[in-house]
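The chain below stands alone, shown as structure tokens; this is the form predicted on its own.
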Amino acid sequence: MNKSSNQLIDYTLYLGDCALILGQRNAEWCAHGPILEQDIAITNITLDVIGQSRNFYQYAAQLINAVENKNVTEDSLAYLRTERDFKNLLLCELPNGDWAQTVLRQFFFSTFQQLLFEKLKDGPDEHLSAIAVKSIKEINYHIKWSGEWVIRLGDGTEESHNRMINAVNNLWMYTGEFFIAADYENSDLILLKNKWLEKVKDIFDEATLTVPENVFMQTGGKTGNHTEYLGFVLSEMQSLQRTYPGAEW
């Protein structure tokens, strides 16, 4: 295989990841939102980025089947690899915590990944930029859903601000991994930084919350590098393909 190739691949399997890990995360919230509307909400976009996931797998496989005479399947790059392939963002195997830390999480995430896609749509990979065309959507309501909240808890009652300034505080330091490109991906990654701080900072600021500064960014989720979290995440994910192999429904 060569290294055009092997990143590629890479690449792929690093979007799908973060999709995947992000949406499991958010599948906990089922049955457990604070009103029935936003329940439903968020197990919609929990059945976006699932779906983003799986077509980026699909084409991660097709590569890997095609380069190296394998046979995987979109399954099986969800429930058959362990943590250190796993290339997702740290951001989305973090614990829930609370409903501030869950829709603050998701508009960091979905702010980025908007911006991110926007190059997508316009860049060579002809699948990969009809992945990106057709997420862009649902990405655009994620960001309007997550940033509403972000402003209605910010601006809130006393008790929902500090909920939403102790969210900043544990989420912030996981926001830079965004903007390091690891070596399978396009080092202009930086250039979407100053977009997406302000992007943040236009909702912070209706939010009544302030962007922090001088903070140690943690990283290696996109290299194999995880919290001890996403193994949790995994073996609850993975446990009944681990257990019965092959099973289908």
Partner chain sequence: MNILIKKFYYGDIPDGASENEKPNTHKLSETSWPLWEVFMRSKQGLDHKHAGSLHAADAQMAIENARDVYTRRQEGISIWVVESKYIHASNPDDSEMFYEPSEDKVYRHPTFYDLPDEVKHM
Contents of the next structure:
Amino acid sequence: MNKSSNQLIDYTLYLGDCALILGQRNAEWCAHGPILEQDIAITNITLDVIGQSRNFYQYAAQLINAVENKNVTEDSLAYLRTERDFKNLLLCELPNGDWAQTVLRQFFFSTFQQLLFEKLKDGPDEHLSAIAVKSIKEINYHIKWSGEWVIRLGDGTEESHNRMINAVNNLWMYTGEFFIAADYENSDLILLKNKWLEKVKDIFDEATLTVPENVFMQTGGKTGNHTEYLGFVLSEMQSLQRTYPGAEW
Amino acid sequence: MSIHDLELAFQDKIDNEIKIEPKDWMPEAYRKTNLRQISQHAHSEIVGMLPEGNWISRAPSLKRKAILIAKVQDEAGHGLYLYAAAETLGMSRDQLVEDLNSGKAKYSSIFNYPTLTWADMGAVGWLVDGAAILNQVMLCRTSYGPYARAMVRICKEESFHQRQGFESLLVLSKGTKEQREMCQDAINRWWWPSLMMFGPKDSESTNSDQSMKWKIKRKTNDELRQNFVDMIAEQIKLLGMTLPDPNLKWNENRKHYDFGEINWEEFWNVVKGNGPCNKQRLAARNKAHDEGAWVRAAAMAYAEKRKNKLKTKAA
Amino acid sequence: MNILIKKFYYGDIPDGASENEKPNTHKLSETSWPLWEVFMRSKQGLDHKHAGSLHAADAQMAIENARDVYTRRQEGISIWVVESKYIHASNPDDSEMFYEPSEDKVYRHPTFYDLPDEVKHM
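What I would like now is the form predicted together with its partner chain, since the data block earlier showed the form predicted on its own; can you produce it?
All chains and molecules follow, beginning with the one already shown.
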């Protein structure tokens, strides 16, 4: 396998892993949301990102099978890789926390995803471009939904404001990783950082929140160095596939 | 018009299949019966999300995960449509939810049984949703307009639930030995509780059947239960599985399946709150509601602020 | 033994059957979201039609909630919402004077007029 096809596979897996792990986390809200209408709303986002992950995994499987003569599928990629294989951003695997932390995580992630996918859309790989075009429509709604919640909670009650500040403090250190290119990524990733900050700042201004400065950033997700949380997410998610190897479901 | 005349005119409408709408005159007992039924139905959808939601994180393939999430979300939608129908009878969503969470209001006992293995997702879809659909198809023609309209919408969405349940069991029934055992075990555990969903036998009912007269309900418990048994007894052949009832047998005279006696002691105990999961289910609903309180309050506070800001701007 | 068994339906479970019922101690919140009516255009060229109701804190959220609740299966391409309290409805008691007077105005309907078959497209 040559370097570039290897990189493309890793990159595609990275995109799939982010979407799947975030979907797995968001799905924990299903049946437990703060009000019925919003239970349904966040579950729509969950279904969107899980759909995205399947698109990426299917493409990754196709790439892997072409070069390695294996029989990899979307499910073997999701269910049979281990903690160190997963390349998702650390942000995606963090516990949901409260509603404030969940909507803020979604807003950070979707805002980043939109910038990334706008680039993918015009990129050289037709498959990734097609997935990006389809996903951007979904992502635009995710940003709208989560951004409005950030504003609503930031500028809501004293309690909700404090909970938003708490969420910002918990999550900010996981956002630096977005823009540090792994060896399977293009180094111009850093160029997205200012655009991302701008959008975040706009929403934070409306939400009466302050953008933190001089925060030491956590990294490692993209290369498989995860938080302790991921192991539990995977062992739960993968339990049936691990217990009954080779079974069809 | 005297109350008696109003009642006669009301019954006349019902007899002529004219739907009753929220602002129409209706006997107080009709309003109450509908409110109780619709809200219990709504609560059942909401609590029903929990046993299945339980398996979302462990769904064994990405396709199954997406299907299960969509299904549980549909149940939230169905609960929402039904709460809205109940609200037309003069009780707020808040009050309805409070009644569920305090244990005052009831929901279908079936959701107090645990989902122990993945095969339960299939069994619940096929048997529990299958039983529910028989009720719901009947309720599409119920006499109260908002309830009937909610049911029409729900029935359109619900048929996917039963189909996916059966299809999921079909895959297990053709799978490994462990999967086949899992499939049979789930059917064994869910069969009797599904039959209980239709309620006590007609012969043991002490109520005069006002619900039938008012066409809130159009078939008796036993009629619906028999429909269900006849349907499932045939479908299970396609799975190559068995139903856990030695007395299940085709009766050529009746042109129906005969079946064994339900354990009514278990039935009443689960209704009374002594089922395997009654406490967990209510605890989960209360937790979600209580932890969501600050979120709901913040959204209202923000909406008020914005309204005032717009007013100031306009002035 | 004389056991009282009441009739019980799916969605019709007798009240007060629970042994574990706790008193309703929750206080109703003053911050509950208002009720909205949702109207949807199912496809271009058709009227908006009442789809159902939902709760939302404000109009923007009501539109988005309607999108999330009522268009899961591509049921709509345009949404209207109005807070339920602003809907004014006619009174069913007025039905006779409102709607029945038009019953005998058969001459308003095209079928009232017999025309020779030779007159086409009218």
